[in-house]
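Next up: just one chain, as structure tokens, the form predicted alone.
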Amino acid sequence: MEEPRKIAGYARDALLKAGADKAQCLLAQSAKHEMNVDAGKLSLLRTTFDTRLALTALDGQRKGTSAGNQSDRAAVDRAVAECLGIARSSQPDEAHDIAASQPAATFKTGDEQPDLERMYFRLDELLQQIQVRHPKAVLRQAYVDFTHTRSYFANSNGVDFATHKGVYHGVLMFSSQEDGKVSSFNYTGFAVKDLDRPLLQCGSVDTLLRQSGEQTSTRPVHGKFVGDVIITPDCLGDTLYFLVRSLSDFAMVSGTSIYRDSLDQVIASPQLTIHSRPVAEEICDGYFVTGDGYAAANSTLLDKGVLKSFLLSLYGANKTGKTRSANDGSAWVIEPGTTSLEDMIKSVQRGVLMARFSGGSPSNNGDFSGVAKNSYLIEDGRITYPLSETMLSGNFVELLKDIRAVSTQRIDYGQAILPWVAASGVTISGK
């Protein structure tokens, strides 16, 4: 098989020879070794290989892209022809461009090969520990995989990046059962560089399994009230989703972002500081190269509530006249606060500990509404009972401003490090 770096260079050069003014190629090859648990038993060991070839060509101000899962020269030649054909039939846009020249670099993280014996040991250990610690749990499915990816990015401005990345992932899907009653389905995942500790201790696995066992009997809230919500690390992504969407290309270019003119302004509580750290040591499942071909760097999105960066690609930056982001977002690290989770709960008169949220996408102005899943009612400073049929509604723009506490504790998921966040002003509705 031809060396992947040469294939990426060949594809770039083939685009130029075919008439492209500018060209880029991303070639990624991965090997995934996966062990599965199905219905509580180790059931499968498999290895899969994947190839992804993505080409971009600029013909004047017109852009074409093509993608495939083969990397032999015949497949590359077909992808080149397709890419140029798409470019020449597209509408011109002066914002199209490719990454500027940067020093060539090779990035490496993690192991190249899995420790299969360790994978088996940790997965078997997990099953035994769940039986002892969480006897009500019904493990629907779980897997641990080790994925090693080699990716090569080359463009006609001289960009030449290689990335070698190995990481273990774990995913669990489960519910609990007791006396014929079944809890709501839940799931979680994590990433780790090695398997030095039990899987039950990774991410929020142990906590969610314990809560699942408590949730076989649930009750709805009675009536409707405006109260507090404590958002768990597992649910914090729903809040981040609105913020990230509002700061990214589509909302910024279309002008629908509520934050389009808010750079260096306060948009959230001073309790909240959010970083994107894809190349930090504390993030084991980050990335080194952005989607548009720049070496990724760590950045701060919010600094004590002040918006410090948009999440614009090269195209978004050219289109809006604003600064390109140092990265693609994700790899979120939220700074810990000064309040323990225990004190946070004690401070709530009436509200919800929200562990999962099921609802549609929020509107452009931040309005949201959905059902609290795997969550609890808090009354008079203590968690009282698991909830069912409970609706939460509010506005994410106001929610970010109404954050009144961030926990000292955080959960490390490998892809993100997140705390508990308490906010006020959420409408809670039951029967």
The other form holds:
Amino acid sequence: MEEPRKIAGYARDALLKAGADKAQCLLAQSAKHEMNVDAGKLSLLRTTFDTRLALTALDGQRKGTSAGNQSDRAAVDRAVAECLGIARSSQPDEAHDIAASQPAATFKTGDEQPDLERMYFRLDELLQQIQVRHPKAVLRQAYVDFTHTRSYFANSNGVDFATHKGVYHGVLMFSSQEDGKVSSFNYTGFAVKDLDRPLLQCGSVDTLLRQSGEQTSTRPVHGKFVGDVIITPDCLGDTLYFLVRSLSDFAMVSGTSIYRDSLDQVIASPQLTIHSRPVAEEICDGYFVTGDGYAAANSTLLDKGVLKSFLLSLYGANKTGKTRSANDGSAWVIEPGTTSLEDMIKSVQRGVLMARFSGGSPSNNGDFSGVAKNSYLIEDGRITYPLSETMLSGNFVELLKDIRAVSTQRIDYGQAILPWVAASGVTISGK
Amino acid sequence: MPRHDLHRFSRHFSSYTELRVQENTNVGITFIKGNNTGNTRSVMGGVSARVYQDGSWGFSSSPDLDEPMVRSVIRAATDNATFMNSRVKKGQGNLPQVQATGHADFATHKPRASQKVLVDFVKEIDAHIAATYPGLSSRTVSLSVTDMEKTLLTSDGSSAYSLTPRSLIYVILTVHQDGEPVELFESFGGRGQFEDVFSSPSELYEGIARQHQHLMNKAQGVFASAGVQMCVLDAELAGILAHEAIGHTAEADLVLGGSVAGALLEQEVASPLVTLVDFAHTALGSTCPVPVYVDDEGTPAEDAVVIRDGVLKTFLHNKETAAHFGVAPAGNARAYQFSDEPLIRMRNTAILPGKSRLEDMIASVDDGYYLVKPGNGQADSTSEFMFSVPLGYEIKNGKLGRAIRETTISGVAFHMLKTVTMVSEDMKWMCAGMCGKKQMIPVGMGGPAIKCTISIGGR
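So the form predicted alone is up there; where is the form predicted together with its partner chain?
Whole complex next, starting from this chain.
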């Protein structure tokens, strides 16, 4: 097999030779080792090898992309011809471009090979610890994988990046049973560089399993009221989704983003500062190169509630006349606040500790509604009981402004570091 | 047509083995406000093997299909099963033996359209919308075409070939009302390659006109009143209800993981008006949106009647859970990519039609809602479900009233289905469904309209 870097360079050059004005190639080779648990028992060891060859050609400002997972010379030649054909079938757009020249670089993080025996040991240990600490819990499905990827990005402006990345991921989905009653399922995930710690100590695993055991008996709230919510770190990602979607290419190019003219304006509470830190040491599952082929850099999305950056690709930036973002988003790090979670709960007269939100995709204007899952009612400053059949509705644009506290504590998921956030003004309705 | 003869590899099987060669081809073309933002084609394929030893599984895959690599994949999967079995030692014994052969090729017999033809087709729809509806603030038209081609051989002697294509056009229309965006989404198309599903852009215009009228109504719409309400759920919502709220809770792996359905077999869980079937390939005389004839474990696919006349009758199984529960598998084990292991998946899940007319159902509601379109949905091991509803109308004194803004409905399925008092005589399939469960996979969802009591979000 040819050296991957040479294949990427060959594909780029072949696109130019075939007539492309500009060309780029991403070649990624990955190996994944994944150990699975089903219905509480170790079940499957899965080893997959894959290749991704993604080509982009610009021809008269017409753009085409093709992708495949064969990388022998004949396959690359076919992909080159196909990619150029696709470009020539496109409509031209002046906004299409490829990344500008940057110094060549090689990025490396993590191990190259998994420790299979340790993966087995940690999963087996997790099952035993759950039996002891959380005897009501049933691990419906869980896996730990180690994925190693070698990626090469080359374009006709001289971009030449190599990335070697190895990382372990854990994903758990579980519920609890007691006296014939079943809790709602819950799930969480994390990324780690190594398996030095028990899995139960990673991310929010231990906390969520404990809460699951408390949730076999639930009640709806009575009636309807407007109250506070404390959004847990596991649920905060869902809340961020609206903000991220509104700042990204599709919403900005289509003109449906509510924040399209809000750069450097206050769009959230001054308590809220959000960074995207894909190349920070504290994020073990980040990335070094953007989808466009720029070296990724850490950035600040919101600084004390002020919008500091959109999440625009090169195309999105060219199309909207705004600045390309320093990264592709994710790797979120939200700065801790000054209120402890305990004090946050004490400050709520009537509201919900919102641990999972099962809701529809929010409207472009921020309206949302959905069901509070794995969540608790808070009354007079204390958690009273776990909820079921309780709906939450409100508006994310308003909710971001109505954040009144961010917790001092945060959960480190490896992919993100997130606190608890308290906000007001959410409609809570039960039976 | 089958391109791979896998039988020569059977001599390398030393335990129960599934060997699958698969290729997924996807085409995506997008126009946002007239800008051709995406034009892509991808082909992802390879070989995988899954091996079973006494309750433990090993799996391996590679994109390379040459003979040494296929042998290597079989060996790696066997080694993985041995690794797990030597440690876990479940001692579960053998899987049920089944044998099936199948050939299901839904490839078009027409000349294939070039990428340029596809781009021009989407562009023409976009231009029609721009010219016909100048009041829109944004529009998106995209084409998504997927061909899933599988060749399977199992050590039990099953062999199957399938090419299952799906071609969809998505249209999103947006208006700004009082400075805020209001949008409505619609999908067109279904099973088949592009040439068999779409012939002319103008065929979509009537549907787009309806979509536009609904959007105009929605822009002037009101928020639903939060709380428990009498509702008529149109067919598409009944379909997603069947899939999310009932189908998932009846998947045997979820039952083993604690689903509330585990304790409800042979019990009344719904109104006697409700019969719910996971169809394998043919429903009411017609081929389903996602026909499965032989599943990815080599089991011949048969319909699974989950609820008959309100009584929970069966779970959905793969070979392993079928053996656990002492029943026969019905072909629900499916994988999305070549590198994915088969999981228990629904195929084409639907509530069967009843005897009422939709008009009579609406007329019978004094104060409630007619909910027309579903967005995303999710269900729980408790059978509590949630679906977003991007389109609906008030019902006042038996007549449709104002449109409502985006909302969400929820309930506990096994309670809510007991409130069903009317089921319409017609039936409609949703052909654009994708179900997420470790892997994504295309599914069909269908049903008639149903009248029931349900919680609705709002203000």
